[in-house]
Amino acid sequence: MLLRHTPKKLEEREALTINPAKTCQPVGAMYAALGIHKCLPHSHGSQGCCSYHRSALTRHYKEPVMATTSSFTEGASVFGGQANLLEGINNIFTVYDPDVVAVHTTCLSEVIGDDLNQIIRKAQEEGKIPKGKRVIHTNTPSFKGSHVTGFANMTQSMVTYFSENTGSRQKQINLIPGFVEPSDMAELKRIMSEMGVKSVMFPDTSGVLNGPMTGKFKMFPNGGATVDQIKSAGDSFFTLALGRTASLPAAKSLDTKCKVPCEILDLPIGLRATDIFVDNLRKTAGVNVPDSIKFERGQLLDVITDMHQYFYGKKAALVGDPDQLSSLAEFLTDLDMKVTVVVTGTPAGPKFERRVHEASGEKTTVKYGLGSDMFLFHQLVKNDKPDLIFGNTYAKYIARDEDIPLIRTGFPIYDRIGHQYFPMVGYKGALRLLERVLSAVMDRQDRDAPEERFELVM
């Protein structure tokens, strides 16, 4: 395998990426759009681009992802895609009848310079958008950012196009969940419901990409935030945004447009981050934390206490999305594990580096943005071999090559199931994560134990 030729010696690379630690913006934009009820994502570019975006999401969620495309050919590539998009909008509403069409750009349409604002206005003037239907858009060039920034851009567009301040404040909180799994979004809603907090969460892919098998095809699942709910976000009295990279732009736009104040929190992965999330809900909504939530927290503490000796001193290397990595680094450090390496391909900025160092210490090697790819991650792993690797499916090759257990986290995960149905956020999510980490540690201990130390009981 080529991985076995990865050198330990680190070299500075400014113009070369080898196996990027991210996917492109349109993938994240498409995922966010699926979190609107009866929304059909539309890729303004070639059929190949749209096929890749759909394929990435379908393979990760094991669900058919519906989306349309402007189907650029040579003519559109030279003269622009306005005619294709106008005809596409007309066909989409005629054939599929969605409530919303969410258009995102690709490399090709960005390089051409198509003005989507103008094209959507023209479609409205020509009557191609039926009454009561909406077309929104965001710019997501694939040659910059990542799937996380694409998600952030589409979520921000939901605020731009839908949110309204009617002058009548509602006793509800907005929750922008960040780039997390449908199971995580469902868990966040459950926690708020347990605490008696009325909320609007957008986007919301729970029930969309982790739905049941009923034997009947449904073009638009029951899940997703409705347009009316997103409109009402402008009348909420507060916004909690989870994850600086994925959720901050939408929260700030909502504050600017509708004067809804916001607080940016880390994703509630692990004990400390979940405590902060629950406490912010309690203070903001003026409610008490119910016994049911305290019970879940107690269970998590019980497992941490019982199994602490197996976590203590274990070294971990992390690769993935910045919002998840900072919270995960904090949680592992709270378990007395040592986070040695954190790498993300997303251009997360120096604030991300500072946050990771606050969570896990200054000795942690943090890399982000250009040149921070799987090749670099492999080199860092070779130089300071950890006990565990946390990352997506692509990290399995490094894990196998270096004989290190892999805990699958982030996006994409193509070769396992469960992430769609079992959360990683909240106390319940942290408990599941602990079980996975402990199983990996104990499986390795059993595999390597001499016969006289091959114990039946932990």
Second form
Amino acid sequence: MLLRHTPKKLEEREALTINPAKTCQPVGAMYAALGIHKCLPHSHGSQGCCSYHRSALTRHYKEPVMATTSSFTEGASVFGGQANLLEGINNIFTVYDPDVVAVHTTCLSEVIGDDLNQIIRKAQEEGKIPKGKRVIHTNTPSFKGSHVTGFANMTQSMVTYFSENTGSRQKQINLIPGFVEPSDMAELKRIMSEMGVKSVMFPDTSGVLNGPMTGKFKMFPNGGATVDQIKSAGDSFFTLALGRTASLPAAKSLDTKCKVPCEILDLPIGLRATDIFVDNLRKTAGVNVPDSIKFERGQLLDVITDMHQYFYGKKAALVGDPDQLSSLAEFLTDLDMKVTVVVTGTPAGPKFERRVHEASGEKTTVKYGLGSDMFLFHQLVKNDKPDLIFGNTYAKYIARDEDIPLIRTGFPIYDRIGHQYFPMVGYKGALRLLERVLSAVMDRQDRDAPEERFELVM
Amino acid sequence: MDNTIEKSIAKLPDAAEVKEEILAKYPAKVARKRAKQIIVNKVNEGEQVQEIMANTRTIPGILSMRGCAYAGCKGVVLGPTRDILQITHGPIGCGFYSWLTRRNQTRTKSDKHPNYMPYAMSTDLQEDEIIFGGEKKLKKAIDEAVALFHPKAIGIFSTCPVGLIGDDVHSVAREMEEKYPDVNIFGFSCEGYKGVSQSAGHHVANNKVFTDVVGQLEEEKEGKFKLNILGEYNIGGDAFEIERIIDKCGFTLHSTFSGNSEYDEFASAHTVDLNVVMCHRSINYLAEMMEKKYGIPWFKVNFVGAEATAKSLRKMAAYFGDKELIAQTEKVIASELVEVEKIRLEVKERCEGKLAMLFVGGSRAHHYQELFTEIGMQTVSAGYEFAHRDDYEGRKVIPNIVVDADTRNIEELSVEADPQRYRERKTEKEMKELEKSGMRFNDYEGMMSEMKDNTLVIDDLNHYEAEVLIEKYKPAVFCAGIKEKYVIQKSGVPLKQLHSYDYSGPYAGFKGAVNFYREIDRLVNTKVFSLVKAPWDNSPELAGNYAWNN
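Go ahead and give the structure of the form predicted in complex with the partner chain, now that the form predicted alone is out.
The complete assembly is shown below, putting the previous chain first.
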């Protein structure tokens, strides 16, 4: 057994987190910053943070992840990191020439109390930031929230630094996609364009973290939301923000700073969440839902009805990030599966718990925040014996020990490809998710069926 | 084979020119520093290699490969040990990222034996603890860990904020050890900002393992010719292969620091008669200290490369000087080399003359050159991520290394001979004789003397420099880590990861050599990179016409 020391019996833990169901803020901030065109994320702290985050994102995407660091030493930790960041900014623009440097803090620089506003001002005054180039920042203390919070904070900073209300409203809506994959971001754009909705979406990592092999490395790929686009978000007439945890702060900032009203929606994972997304797009943009989208919806529903017997009554345990989890819980429940366990290490709050209960019923065990880790999840799985586990790569240790199929969802996925290229959002994304769920269920049936009951047609 | 050898060698660019071109892009201050870290290698008979600047601060804003002291301590040195329960004290990230990502394989004796490696444990410090201190939470975490896992030993690993908020992990360790006398509890001050790279963490780890673990258990292993291997972390199963060979030759391997290892083996490691050192950078401190305190001689070995493995085994057998052992070792080498030679010659035919570059670690960039040489490939540029001058120039330069502020912050233990347990393993005369026969104790030659003239030795290579190297040399393979992997491959050059081995291996020992030959053969002779151009790229002219127009 890989996790041979995990007992079935649950005991209260107050201080020891074992096998976390979250990671720290900066990695989310780094990911979000990669969704700005020609942006170099910069980690203000020891170089180990940057190295870890780049490694994590690289393993997840199998793509170059470029980011720099202030490389604190003991001296910087005592006297503050200003000198390191100023030198760093100068070197970055000289050697790499990005349009934007997006700085996020770390627990170290937060504890020291470095004032990023002041350091960036100083860099400006000292002429270290070339004309037309921008340095932005966000605070991402690792001792608060999770990687999702870091993503939310960096996305909010894009608004704080770039978005402007110039006084002339533009016929476009803003879409804040949430902490989703490049493939999802591309799919969201496709849906909007299919519906004829003009939009600004940020961050946008499509084309950045799922780029092609061309024989030539491009430090700054073609993808990403441009500064001008994010700027114009202040002139949009509406904002749709997907996922409360990841997208609410940016949407709120657009409202208060630029007076762009917003609606917070669930991540469009599954039929109903996608329905609501599409319907909101229709209403806010004043367009009709085109036949092509209706067709996709119909196909999804068709598979659900055709294959219903394989979903019905199957128990699922979910671990991951809150915005994904609540939508996923709803979708699986719609398939007549039973979502019995939902765990996230992100402090998602009682609203999250209510949302999951609303989606999958009061019986679902929901754990979030401190102490809600994969060790606890494993214990709940041992007690509940679900038919399927939904979670990131680390869940494979549980899946193997308990002999339960794993559907890989969330971050990080180190051991499979697909998430970069095939979306989970929208009707098409839901269809792919269904395919994966069905394959897992059917493979298991094929493996376990007695010879006389081995089915050819399923 | 065609004339690739002559072609590639004839085409090698002038290293000094490449260096100048690299430096030209930098701001003056950066250029001055990098000039001392990029060395055009000159090897003249009997002369000392050139001085290289190493183990100095990473330049802020320059895309380095380096990690931190925590990674070096928790991730590298202690991480591979399965039954020391490891608690990261700090916010959640560090514990998360060091969770199973280094591929240290381990094999417990049975399903009942402890293995904590698949568990990442952290105090997950929150804002309140950052403000009011995290010691209380750490103690509670240890209580919970003891109750759940009943470990023999617990290591506490400090992350950046721990040092700043003033938590004393060592006093917590002492206090908790009093509470749990059966558990050996020790803390590591391996805050990420210590030193200039992972290297500081290695040193911190070595110190604590030496003072708090080695020598705790007086238990000798059965068998003759007892030794420890230091600095082998069992990535991809390397230690399994080394264990196989060593066992076959008739040595008794007491412990490996720290691949596929157990606490008790560490604790009684002072009972052996020889320490052999694989990764010099990460563990030379422990070898030195064990020699001083317990009288165990050490020398450098290398199990990467078939020839190097054979050489190392012979050296070990000669040290013990037993006729049977020497004969058996020769027999093992001869029988193992049959298969190795067959594959080597086959692969060599397809790889000869191709160029390799290696930028990794503190030893691997040196060790792996052996394997490339064995299949006729030439290393044109290499360097370490976190090594010191001695890993480049040889240990003889150690007295001349200026100790700067960043190094001074890492404790240097003063070690004396243990009055009871110091034991001379060889008489002075025996040692003299061994030395006379060519055996070099306490020594490491370093990378540079074994590299060719006009090769580029580059410390702490960064992304931009890698791009220039790729453009100028167009190597057949580039060796580095996960962060560099896809950057290099996007330019059409295969990258071999020498930290994680791209999830394959082993590459050490004889079977490892065969695996590596085949892997490099696969990489440098693959067709996939030639598929980059689509037909329309090769002939973009719009010559065609619809048939009915003719």
